[in-house]
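Given as structure tokens, the chain that follows is alone and in the form predicted alone.
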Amino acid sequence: MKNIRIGIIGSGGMASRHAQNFSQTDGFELIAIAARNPETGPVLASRHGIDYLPTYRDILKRDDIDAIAICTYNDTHGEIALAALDANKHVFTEYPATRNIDEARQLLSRIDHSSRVLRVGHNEVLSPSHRALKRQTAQTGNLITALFTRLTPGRGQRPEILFNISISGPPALFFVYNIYPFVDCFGPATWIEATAHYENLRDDSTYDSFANSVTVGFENGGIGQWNWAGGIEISQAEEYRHIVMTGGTLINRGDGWCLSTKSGERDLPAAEPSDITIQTQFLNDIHNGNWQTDARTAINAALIGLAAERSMEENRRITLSELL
């Protein structure tokens, strides 16, 4: 079976990691780096002994590239993914899948009609803890409410990017990896309500700290709620996750999941660890198919963040049907 020839779009830290991982994964051959940065792009390409191209459109024109990995800022993911699928390339993209509702709509359409793979880089599909959670939720009755709270003093290594609404999106979008697990277990949302407070929000859409709350009604019943506060005065990060179901409550205090009922608690054993990486999962997608469900979950998770942004702007409940 011939190698899948892949190009990396971007030249930052994530691009460097994916370039390294894809180059070390059997079944892939790293061909080129495309990056707007004229300093970091050539350096990354030289490190791997491959071609450097100045724009993502240059890499999409190459007949010797079968697939691309998108490692750019959030606001360009959807645009590049759509262009790559139209150029007949398989697509691996970092989350969120898109920063734009219209792009989300187009990507959902491509899932149903494209002969090329769209894999969004959510690792939950491979996580033993998440796979155990998904198995248990299927056995614990109906969802009543799922609750997530995260408090963090951190601003990340690149706060000018992370704390920039225009580039990264509101917290419900750049923390989409915390929304994805609930969507994977309970399906898409039908409605979204959200509020946010940004400390020192400036005209260029940057800010110093935030508090963000998003509540959804799931299509299959039950309510989900995510609360984040970041860049705040707290000594260390804290995170709480509870999933209340008719047959018990699942709790994660940071050391794995347990099932709590009126008769007591028991730890959930993690699923068997897998030696599959997100890169080999992408390779399996290309050769074996069956990627569409994961892609829909990723886009439905991103849609919650996008709908939350509109809810904040318009101060009302948003239904997914009006967006799609």
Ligand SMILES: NC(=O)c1ccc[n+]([C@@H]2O[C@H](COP(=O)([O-])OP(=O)(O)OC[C@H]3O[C@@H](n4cnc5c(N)ncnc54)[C@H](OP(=O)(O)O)[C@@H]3O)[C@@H](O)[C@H]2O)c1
Second form
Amino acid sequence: MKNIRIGIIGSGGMASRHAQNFSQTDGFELIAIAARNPETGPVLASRHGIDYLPTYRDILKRDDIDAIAICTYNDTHGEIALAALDANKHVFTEYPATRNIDEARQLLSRIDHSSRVLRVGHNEVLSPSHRALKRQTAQTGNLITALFTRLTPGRGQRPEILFNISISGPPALFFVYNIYPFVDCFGPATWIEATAHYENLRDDSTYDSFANSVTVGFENGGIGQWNWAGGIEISQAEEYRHIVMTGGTLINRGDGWCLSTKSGERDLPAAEPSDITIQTQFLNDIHNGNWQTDARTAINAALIGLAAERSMEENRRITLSELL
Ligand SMILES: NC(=O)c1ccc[n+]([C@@H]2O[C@H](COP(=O)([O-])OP(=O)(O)OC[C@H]3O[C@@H](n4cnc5c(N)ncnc54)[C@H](OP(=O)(O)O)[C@@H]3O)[C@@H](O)[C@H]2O)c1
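What would the structure be for the form predicted in complex with the ligand, given that what you showed me was the form predicted alone?
To see the whole picture, the full complex is given below, headed by that same chain.
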């Protein structure tokens, strides 16, 4: 089988990581880096002995590139993904799939019609803990409520740019990897209500600390709720997940999932570790298809973040049908 010739877009942390991983994955051949940064872009390209191009549009024009990996900030993922699919390239993008409702709508329609793959880099599809959870939720009756709470004293070791609302979106968007697992188990939302408090929100969209709460009604029944607060007064980070279903409550206190019922608690056996990486998953998508369900899940998860932002701005419940 011919190698898939791939170009990387961006030259920051994730671009370096993906350039390394794709170059070490059989079945891919790294061809070029497209990056706006005239210092880090050429350095990354020369580290791999490949071409440097100044804009992503240059890479889309190249006939010797079959696929791209988008590693830029959240506000450009959707625009670049759409342009790449239109240029007949397979697309791997860092999450979130998009920062924009109109792009989400366009991406959803491309999934149904594109002969090219869209893979969003949610590693949960490969995680033994998540796969064990998904298997168990399918056997535990109907969802009543799924709850997620994360409280952190600082803002973590994350790039500062993530705490910029206009570029990265609200926490419900840049923490989308905590929404994706519930959407993967329970399907899309029908309505979203969200509130947010930002401390020292400045004109340039940056802020010092935040508290966000997002509640959804799932299309298949049951309620989901995510609460995040960062930069708050607490001695150490705390994170909990509870999934209340008619047949039992699944609990994760940070050390794996257990199933709790009136007769006691038992740990869920982890699924077998996956021997494939997100890069080989993308390769399988290209050669074997069947990527559409995961792509839809990723966009439905991002839509919760985008609808949450609209709900906060307009101070009302948002239904997904009014956005799509
Ligand atoms: N999967 C994961 O575990 C994971 C972890 C961390 C981050 N992420 C996601 O990966 C993405 C990149 O994060 P990162 O940590 O790699 O950030 P980073 O180190 O700051 O790198 C971002 C890169 O994107 C470039 N860029 C940003 N906006 C652009 C635009 N409009 N046009 C062209 N290039 C642009 C930047 O160029 P400049 O140098 O010129 O600014 C930089 O090269 C983010 O969406 C983030 O949410 C995923």
